[in-house]
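A single chain, nothing else alongside it, follows as structure tokens in the form predicted on its own.
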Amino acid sequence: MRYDAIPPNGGHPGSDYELMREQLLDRYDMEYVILGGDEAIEVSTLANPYYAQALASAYNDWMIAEWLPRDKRFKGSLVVAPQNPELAAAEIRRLGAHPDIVQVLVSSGSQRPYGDPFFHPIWEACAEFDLPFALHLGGQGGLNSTPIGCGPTTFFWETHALLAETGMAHLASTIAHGVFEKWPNARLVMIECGVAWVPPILWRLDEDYRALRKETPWLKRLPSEYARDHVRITTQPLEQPHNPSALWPALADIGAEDMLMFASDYPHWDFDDPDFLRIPQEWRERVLSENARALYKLPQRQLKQMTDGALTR
């Protein structure tokens, strides 16, 4: 975490809404900031589906509750618990009509890949509200002790780097098993899985399909096509290479300018400033920005007439 995030009368970083208004929201002249489930969608761990979603629903509402209300410029993020998907499927149906919920969130370390059929309820539930799936990075322990494809792993930053196998395993898993044709407005939001890792699992799932395409016979695209239209992604972390442009070219082969969009990871350590993102200058409205309104339905920020006759956003 962030030690500056800590509040002034202590607590845990990030749960002071004072010091996030002035840390982030104000600072930066956010206009519309997602509320991520943090340590909440850590209950995609637990052995008990139903105490797990008892937790997620009270988060939710306690969520709606105490924070919706405090800044019209936040937006909630629905968790669930993805071991029990009727269970979930219901908490989608009980708040997904919200105003303010604009995705239903999960965490990424599942006991399986998100595409397979056990988990359609959810897809189901999110098509019925035309509310995007999204997963975050995490949920290691407990009933997901291993997301690492080869077994443990021994150090925080090894292992912090290879949870992005989790990402690669849920893009693959929703294409393949067909939930984009099943479900027309279905997306899929993998948030904080990194994004140097997309553009060769893409190509590399484009050439399998053409050679077995026999095996699943539902789908009528390549699958760099689904995840063009279908699938977003998030900036942090955002991969450095050590030419910092050699990321760019691979990233707009697979149409990235229109799936990739800013997360800024507040409150924690690895935080991204946008002020200092380094991506392409004709890029930059869609990834801080366009691509999320679109996503989200958010509407255009209203334009402002000031005393000089001027106009400001």
The other form holds:
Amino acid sequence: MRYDAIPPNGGHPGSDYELMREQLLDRYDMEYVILGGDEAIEVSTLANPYYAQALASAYNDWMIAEWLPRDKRFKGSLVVAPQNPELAAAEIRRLGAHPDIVQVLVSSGSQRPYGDPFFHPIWEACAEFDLPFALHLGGQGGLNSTPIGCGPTTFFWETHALLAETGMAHLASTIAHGVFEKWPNARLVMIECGVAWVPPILWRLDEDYRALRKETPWLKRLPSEYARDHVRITTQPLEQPHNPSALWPALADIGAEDMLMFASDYPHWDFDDPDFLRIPQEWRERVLSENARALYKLPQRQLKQMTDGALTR
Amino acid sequence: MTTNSTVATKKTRRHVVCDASEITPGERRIVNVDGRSIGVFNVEGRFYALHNGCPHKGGALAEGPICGTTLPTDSRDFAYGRDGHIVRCAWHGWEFDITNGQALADRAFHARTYPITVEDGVVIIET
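Could I have the structure of this protein in the form predicted in complex with its partner chain, to go alongside the form predicted on its own above?
Expanding to the full complex; the earlier chain stays at the top.
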């Protein structure tokens, strides 16, 4: 966690609205902030699916009651426990119509890849409410499969860097199982899973699909074409090549200027400052605003409203 | 045997392949004409000619299995169909529609096709 995000009167970083407002919303003149739930997504690691969903539902109720009303700029993520997809779908139907809920959120650690038909009740409910399905890095351990391809890792930084592997599995699975054909309005958002790996994985998927199309005759397009229209990825943590500009040619090749959305990860230790975001100038508006605006259907807000925040309510 | 072209610098050349009876339905023959390797296919009595170099990586496209494939579907069925209309490149298994050269998985890729006719029982390719 960011040490300076610990509230002056104690408590967890990110738990104090006034401090968050000062350090994040006002400081960067943010038009909208989508709350990510933090620890709540860890319910996916619990063996008891009923308890896990009850915790997630309690979080959702609390977030809707305590956080969303505080600031017009806040939007909420509906956390579900994916280990029982029927319960998760019921939760989406319970709260998915709330006007400030903009996505369904799970951890990237899971028992199996999210394109698997096991999870289709969740996709079905997301489609019903036209909500993107988002996964955030985390949820390793407990009930979930080891998120590293060949067995356990040893150190936290080693693990943290490699957790991007979960994103690869979910990306491939969601495309291959035809989620985007079955629900044409389905969208997958991968948060904190990294972005540099996305082009080469899509190239690999395209190449293998070209040879082995007959395995998945329900697909009508190349994996990379589905990704461009249905998958969104977030900037934080943006990989740092030795030559900063080395990142962009590959990302441009897959159309990432339309897929990338800024994420801060506030108040975590690996927070990204939007003012120091090294992205191509011509991508900035889309990455910092317009891609998220289109995905989450967020109306343009006036600068004055933004800076006044809660006071204008 | 040559035909006049409207472009004076480009001449179409006609090549006799064989008697049509020598390539029966479902069969193929690889021929070398004009310095090129070409696959001549008989699909249900009609003849087609595909360049034997895959647009993917130059593999022996026309020498792979002649087969059908799983038909496009909106459900999760595996319905085998188009038997005898598909060739899978001998190298990487890309599927091509023999009748028009289209790669099934990616509309951006086509196998080169050549005009082919049967005249007086003789198969003729134009290059």
